[in-house]
Amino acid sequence: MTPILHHYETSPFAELVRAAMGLKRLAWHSVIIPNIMPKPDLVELTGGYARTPVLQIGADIYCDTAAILQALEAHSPEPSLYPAPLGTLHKVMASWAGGPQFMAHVGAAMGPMPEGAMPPAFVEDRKARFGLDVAALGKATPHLVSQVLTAANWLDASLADGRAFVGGEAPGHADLAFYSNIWFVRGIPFAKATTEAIFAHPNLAAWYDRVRALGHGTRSEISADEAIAIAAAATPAPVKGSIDAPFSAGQLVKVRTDGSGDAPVAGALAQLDPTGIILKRTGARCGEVAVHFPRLGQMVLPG
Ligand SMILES: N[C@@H](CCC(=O)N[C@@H](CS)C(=O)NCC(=O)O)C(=O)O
């Protein structure tokens, strides 16, 4: 079944997944979603999760890049996103890149934007959902740039022994996570000074070109309605994992991103173990779907 990515062009986490499609040389369908709320077609599939990106394989819906990359790895194991010798350590590095370093890169890139450069509706959305304070961001920018340049220095030093990628000769999840942060800064003209400071690191600059050369695989556009029809016609894949105590199979729970005001997703528990969370739920248009989350960073609440 062809993977479907629900995304928009300027999202760094979406770029991470597009690059994963390139690494695996996959053919995939693209559904463009709004970059602000509301997102009714996306929420029809997820049950509430509204971040970007979301992956769909038939009636299985994957929220968060951690769950998405794991799904792509299972869908198409070679070449691996977790090559030796780092293997699963790629996830550890990607969670740092996608956590504190993501905030630093986005802040460093957007902080220098003059007032009015961001559309008012975008500013309002990010204020309501993530507490964006444009004036405070402007003041924090020098600090955030220092965090970005520390990561750039570490990455450059890691590559100084001549390795092609973070873990050696083969690219993996960590490369994509570092790359997508830098890709975002590089795409904002107001952040030119920071971009130049990042790319002044020669090992990093050559590595960036190697990751970019992975491409995005073979992309073809479909509509949100078509994606929802594909979910309605499909059945969720069999669940392989187990359920950790004190929860039980079929129990109604809510899953919410830890530390966020994001809407929770309600459903019947089908899996809850260190490899991930799966809820079964039914949407009016998509029918029964299995919604997948990573275990790290998600809170599971009874009822
Ligand atoms: N931990 C999530 C983070 C996703 C995330 O925060 N994405 C940003 C865009 S890059 C987002 O959802 N912004 C709000 C939106 O797109 O509506 C992941 O790894 O996928």
Ligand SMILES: N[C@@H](CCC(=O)N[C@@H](CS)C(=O)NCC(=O)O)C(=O)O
Contents of the next structure:
Amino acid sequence: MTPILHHYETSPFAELVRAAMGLKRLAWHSVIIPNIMPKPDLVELTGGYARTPVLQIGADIYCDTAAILQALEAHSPEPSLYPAPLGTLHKVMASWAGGPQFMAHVGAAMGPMPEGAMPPAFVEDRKARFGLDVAALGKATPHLVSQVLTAANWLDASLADGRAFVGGEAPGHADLAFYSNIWFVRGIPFAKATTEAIFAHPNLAAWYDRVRALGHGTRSEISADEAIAIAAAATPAPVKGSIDAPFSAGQLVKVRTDGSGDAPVAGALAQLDPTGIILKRTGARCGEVAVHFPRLGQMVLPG
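The form predicted on its own, contrasted with the form predicted together with the ligand above:
Only one chain is given; partner chains and other molecules are left out.
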């Protein structure tokens, strides 16, 4: 079944997943979603999760890039997102890139923006959902830039032995995570000085071009209504994982993403173990779907 990515063009996490499609040379469907709330068609599928991106494969809905890349790896194992010698250590590195380093890169990119450069509705959305404080961000920008440039120095030094990618000759999840952060900074004109400082590292610059050359696979556009109809016509895949105590199969629970003001997702628990979380829920238009989350970064609460 063809993967469907619900995303918008300027999202750095969406760029990570688009690059993963390119690494795997996948054909995929694109559904463009709003970059601020409300997102009624997306929430119809997820039950409340509204971050970007979300991956859909039939009636299985994957939230957060960690769950999305795991799903793509299962869907199309070769070429792997976790090549030797690093293997799943790619996940550890990507978690750092997508956590403190992501916030540093966002701050370094957006902090220099002059007042009024961001639409007021966008600022209000990010303030309500993620606690964005534009004034505080501006004050923290010099520190955040220092964190970005330190990471750039580390990455450049890691590539100095001639390796093509972070783990060797094959690209993987960690490459995509580092790349998408830098891609975001590079796309903000007000961060030109930081971008130039990042790309002054020659090994990093050559590596960036190699990751970018992976492309985005073969993309075709469909509507949100078409994606919802695909979910309604499909059946969620069988669940293979287990459920950790003290929870039980079928228990009604809510899953909330750490640090998010979005509504929690409620449903019947189908999986809860180190490999991920799955809730079964029914939407008015999409029918029964399985909503997948990674275990890290998600709070599971009795429903």
